[in-house]
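First, one chain by itself: the form predicted on its own, in structure tokens.
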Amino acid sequence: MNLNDNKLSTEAEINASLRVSVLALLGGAAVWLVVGLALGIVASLTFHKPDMFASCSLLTYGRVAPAANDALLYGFCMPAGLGVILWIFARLGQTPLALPIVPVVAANLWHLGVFLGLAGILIGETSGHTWLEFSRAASVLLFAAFLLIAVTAAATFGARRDRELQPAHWFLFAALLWFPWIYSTANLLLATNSPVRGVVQPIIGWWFTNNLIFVWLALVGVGTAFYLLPKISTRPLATTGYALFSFLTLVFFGAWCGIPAGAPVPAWLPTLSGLAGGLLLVPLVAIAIIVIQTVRGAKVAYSGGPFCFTKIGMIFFIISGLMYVSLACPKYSRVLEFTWFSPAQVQLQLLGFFAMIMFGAIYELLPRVMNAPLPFPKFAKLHFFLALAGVALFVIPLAIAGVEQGIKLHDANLAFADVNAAAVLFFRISTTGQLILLLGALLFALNIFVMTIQWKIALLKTALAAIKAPLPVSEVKA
């Protein structure tokens, strides 16, 4: 009986320590998800009707498109991933969150940095480097906020009561080290007053993009899935040896990819990058085996809950990885580069793989951390089907358009305008997918905001009750 009481009190203590930090990170992430998808729709509409926003310089494609992508990555993916990392470290370690006030401060700094960065992009103050468009002030805020959260996560990891290391620890702790390294290196070499020049500049840009979009997202997403799948299915993670193997091969081969086959650089660089890209099949196969063996036979209801989000997210990861490998292969990259195929792969990595994993983790952790059910559980289930349909309608037409573009670009008899016109129909379907994704994001944000409001109202009622309660009268002894 005492052991059960201690276990319950520990879980309540862990949840209480995480509550404010998680809400600060995830609440802002939900806002930026809606903003990013809305900006993406605006960017898409410029292809359907180019003069729609011609009179407003803030909404031109060259500004709105990078703002939409950065809002999705830096506004939603990264704070959501950091919030989930804190929760997993506390839960696996059976210890309360260390330094709980630090992530709250860091979350506010992060969201302020994202706001300043997006505002700078929309008014034209940008570095011009892909995924590094934020101003220097915004980049400093993001870097400082990430370090604060990483320190909190490391302190929680060090104070864990359960000392056994799980596969999720390897992936998530590596992610905490990976981002400061690549982000500081890229900013110091590309976004300072004296950046590197010549052929080194695009090489660093490709290296940073690859390590951020593919490697970092893979570390956090796969690490989260390796925690959620066995937890929800109540089955141990299959083949732990494969998990270690997939982790080592992912970080080793993944770090060398990203340079296109036709890049105007020394030939050995795209050759080495293509070889590493082909070898990414090794961790992809290992991860696929782990997921299949873990979920096979699991008695979990497939009703659009966290298990469905996580399982579909891992399927999208394998598909996205295969698309990435095809882009690294010279035979196919000569056809697919400079087309919509590459943006399709990036959006599948962001919205198909990573966002789906985060949705599943958030729907799993919020009721536990807040000690209350979701305000609209049916919205969460509807969100799954909207997200699945939205990703399919968004990514598949873009990928098909990219293949068709690539084939027609190699036909010297076709005018470039005719090549672009062939992709218009697919682009319209893709915009429909974005609209569906936006609707699902609104349902997701509604659950978070209503839960936050309910919690604040409960706090207010508790405070008022404490104020109105009569003071205890002590007995006076004669």
The other form holds:
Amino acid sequence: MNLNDNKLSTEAEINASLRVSVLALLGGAAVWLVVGLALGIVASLTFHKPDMFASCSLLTYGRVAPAANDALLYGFCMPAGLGVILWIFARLGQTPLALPIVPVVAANLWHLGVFLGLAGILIGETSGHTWLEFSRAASVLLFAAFLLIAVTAAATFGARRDRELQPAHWFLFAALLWFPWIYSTANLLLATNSPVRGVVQPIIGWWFTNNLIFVWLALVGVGTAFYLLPKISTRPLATTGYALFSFLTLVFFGAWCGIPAGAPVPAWLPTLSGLAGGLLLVPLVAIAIIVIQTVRGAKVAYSGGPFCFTKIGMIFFIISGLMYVSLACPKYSRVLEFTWFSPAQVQLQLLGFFAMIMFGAIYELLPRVMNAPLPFPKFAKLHFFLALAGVALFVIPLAIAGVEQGIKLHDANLAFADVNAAAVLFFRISTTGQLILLLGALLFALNIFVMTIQWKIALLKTALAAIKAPLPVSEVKA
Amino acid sequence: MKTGIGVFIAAAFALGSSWCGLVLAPSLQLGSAKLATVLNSTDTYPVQRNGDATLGLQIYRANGCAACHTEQVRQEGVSCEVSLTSLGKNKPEDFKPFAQSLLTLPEWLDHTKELSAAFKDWTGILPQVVLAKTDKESADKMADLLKAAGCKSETRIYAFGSDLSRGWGNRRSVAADFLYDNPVQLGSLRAGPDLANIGVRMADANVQLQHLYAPGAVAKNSVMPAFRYLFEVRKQVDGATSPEALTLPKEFAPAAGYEVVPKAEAKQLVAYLLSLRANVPLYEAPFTPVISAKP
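The structure above corresponds to the form predicted on its own; please provide the structure of the form predicted in complex with the partner chain.
The next block holds the full complex; its first chain is the one shown before.
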């Protein structure tokens, strides 16, 4: 392979090819992150002042809460993940993005889909299935957009100049294939005119939710971390063999989780699912070992930089995974089921694990792809500490409230109203966490937007210069 | 590259297996599920909802009630209880020694405390629980013994668990309960009570309507959001309240000369809530319905 002689020019080429696509995906993601967190706060207000939105159907809890979750997952996590996947595929393959215009179209379709979906939820047009609330039109847009991006990623992968496969490839490639599979299955079987009947609906819903929130996010997040950690610490991943083991066990055990132990379904389903949940400890331990071995002793001077985001994201992944295992274990799930503990786990998965990894990757890739420094590097640093404090203050009180609620619900002598009243204090604290998260997200969005505007201004200037200049256009560009 | 294909196939197999196991297999097993039969009866279950209640399920969906409410009751187990209903020719004085004599038998050792407690202060009032919290086998044995002694007894099966003690139902929820729901909204969070049997528990449509308009009017300090947009506040016609108008406590009542009437959505929603009655015994979730109060 004679890579080295054209490597320098390729680097700039790769970055330039990614610029528009990545900005289209990430810019929208930043907006949805802010929207999602803001909607989450609106939802929480219900527990502070229950009849706040009594006359406003748009903002009633039962609509805002799922809208907030969907905005975070479909609005922020997924397009951010897709943008990062494109970047990693181009970088690992040492090749410019194939079909660079396709992801731009896809990003716009995607964000339009999210907008329609969210608006639909707020006016009551939802499917009624958790994490599949989006209306049919919105789901079709998301699906089409995802396929377009997956095709681009696959084409970029196929055109790679560095033929070597990296661990990140397995994780990210699996994610690109798995989402269309689960999303089409769930939508076709649940959200069409003749859906499956009875409890088959929730069974498929649980399978989908598990495979999206746990497996898909884990594939993309861990895959990205397995790319970033060695890259930033300039040490090899420890080791490729472990990574392969953790990948296979994660997809094998992870995909079977999700059916709650007490579900009103044939008993073999929760039994199998619980077994898989216990075995999930295997990939979790393997991933923890890989991360520790890779970053231990690495000297990276930049507190609050991408490295910190990635590391803390992986720590949260392990914690969230352990919480998930405890929810799958019949002994604990008896207590934790139906409480605030599982929303706490989901939020940790979305905001603690996945979002942190994405922030790390985005702060790492943005200056390179844009070929310009971050406009406010201090904000990025501050964002790290806000995100950390926000996640802790949001998730820990919810988890504690969940455990307490679970224990008290099992004591039939305690009135339900008293069980609820006990959770209020924890709720107040968790809302503070949401506010801090929102502040951090605003700083993040600010960096992206100022960067985009600076870039557009620069483009405009070049164009103007080209028009004014007496020379032929091509020479100015060169 | 070779390992790449191997990894790819292994991953596709792993992911695909979950699709077969958790999507395909349940669809085949349950997709053709038919009506269940009510235990000790020829009635089928569940009953199709009427038109309003079917529309109400959609109001429930559109307003995201399932974000705070589950519709699935859990139980910890099933027990039997044997009660003495008639002494036949025996006298209460004769029965006491008989019960005492049982205590010495090895198979009743586990129940010594209960048996002696049950008949300590017994004055002959019937029915009297002889054996509680026991398995089917012991219950049948006891029933046989009593029969042999010339007495009559009744064996009751009941489910227990904290959900049931809260009065949320008589048995756990089972797959059959959801046959006619679309979408099936089991819910996953109990910010509010379970609603699987709310039609039994809160059978008064007017109370339901009041609760939706102003939860605080029915449950003190309720944190359930009010759904006032499902109601209309309008001027009274000729100063008279219409029969539909809600009767509300002072603090929630509209201004003088106005009244609160439910919109069609609110009525449909309440029809749906009243249709939530998962209270018949089924083969997979048996219990003996009681007419008299529980012990």
